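Here's a solo chain for you in structure tokens, the form predicted alone.
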Amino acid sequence: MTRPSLVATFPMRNEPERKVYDRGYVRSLFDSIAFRYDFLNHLLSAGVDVFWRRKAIGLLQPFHPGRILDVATGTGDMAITAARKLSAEVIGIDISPEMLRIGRSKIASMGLRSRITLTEGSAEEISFAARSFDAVTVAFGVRNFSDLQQGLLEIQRVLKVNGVAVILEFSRPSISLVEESFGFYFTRILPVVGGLISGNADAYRYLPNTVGEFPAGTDFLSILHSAGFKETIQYPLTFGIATIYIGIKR
């Protein structure tokens, strides 16, 4: 007898087209979340999800980076681990104003006003001049993205020659239990507490058809490639629930 599998409902791998969210869409969902983002983030991701953050700033280590875009900072967790580990002033940009509200509260409790500055703005028309960064960091907003190849372009030209943009993102594991335990998570578990805890159940039905629709491994791995990275690597994380790619400008 056939066991029944607990992802039917998780999209599957390679859809052939990865459906554009509106950007005034996602950035109310984000502005109505926003509250409880963090709270969220580290209770249903067992806290882990500030391991991958800092194992990403660690792959940016070595780069010695001076000045670090952050895209889509949402309420700058991954700024403020690149401010806490590297010296280097860090400017985050996102499209939720309310985000970004209580990233800057954040920020000025830690006493990181002097090394952090969060501004609004897309990841698709990014208002800093050409190399004008050391690094580009993104960490879980890749997929959100309303024009995927567009805001990668984007990073691409403000990145100095030799200049890396770090991605953490999540992705699809490779091992078939995990996978299965992973979709169910995903479909069953996180809308019902997302939506409990933070009053909006489609922010929390969002993510995983984000996250399924993504394109994740080697095939981001050629899109970043496409869009004028010369030398890309993947570090799978946690099973491969999650992803740090790293691009690099030549």
Ligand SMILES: C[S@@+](CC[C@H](N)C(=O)[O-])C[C@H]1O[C@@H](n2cnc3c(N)ncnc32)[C@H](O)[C@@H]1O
Second form
Amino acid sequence: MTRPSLVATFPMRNEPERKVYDRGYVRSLFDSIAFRYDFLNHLLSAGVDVFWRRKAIGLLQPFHPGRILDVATGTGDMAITAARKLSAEVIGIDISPEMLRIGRSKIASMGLRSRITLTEGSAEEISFAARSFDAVTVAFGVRNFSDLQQGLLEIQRVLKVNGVAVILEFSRPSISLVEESFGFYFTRILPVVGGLISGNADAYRYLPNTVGEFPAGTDFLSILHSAGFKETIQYPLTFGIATIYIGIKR
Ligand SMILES: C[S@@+](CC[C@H](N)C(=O)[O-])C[C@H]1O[C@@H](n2cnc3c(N)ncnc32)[C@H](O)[C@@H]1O
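Please supply the corresponding structure for the form predicted in complex with this ligand (the preceding block corresponds to the form predicted alone).
And the full complex, kicking off with our chain again.
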């Protein structure tokens, strides 16, 4: 795996200072843990991640999207949830070929190949025409973007007018006892268990590092605003451990 390299510490105007990793490093990190990603995801979140994705897709239901782009689709769990809950065509993009390979075989085994297509691509340079999707989803992806503002502007560009972006991301719990317990779990237990099972402890140190510094709550809403999204709203989940953000393109 390539060594971590920082691209910037404050990539956009109203974003708090934070470390941002370059795309090559992030790609090789996810390539290296792809074979254990689904197993560890469900184990380390005790299955709550499944409920969070369902909730996020449920919020899309009233919009009746016909065509959805799932950015940073990874092994396709958000795309699969969308295809199952909504009668939509879903395209997933991701920078990690290994995550996509595992996603494609899952989709084939679920008989969803005619509804979901996964293809390599980055959030910062989306290879689809302007105004080509009714909705864009991102689950646990935005904090990994090497350029958050560029990624959000690209999401804006490919959305149709009145299209909706649904972004699910880790955030910081509002109750201090939950924040402390979660912080201990995230920084002490998760890297050890994740490292042992995936063989890559660095990857599971990367997770708390990126979550701790990533803008959450109203900070993220104002970033969405400055990328041009309107009627932004947040739905904190499970004591604020994760949050769903919604923004509309008008
Ligand atoms: C934590 S995983 C989330 C995967 C999936 N969305 C889920 O809910 O399980 C983050 C994914 O973001 C991808 N990723 C990171 N930076 C990206 C970028 N700039 N453009 C597209 N995908 C990116 C990684 O390769 C990885 O598959």
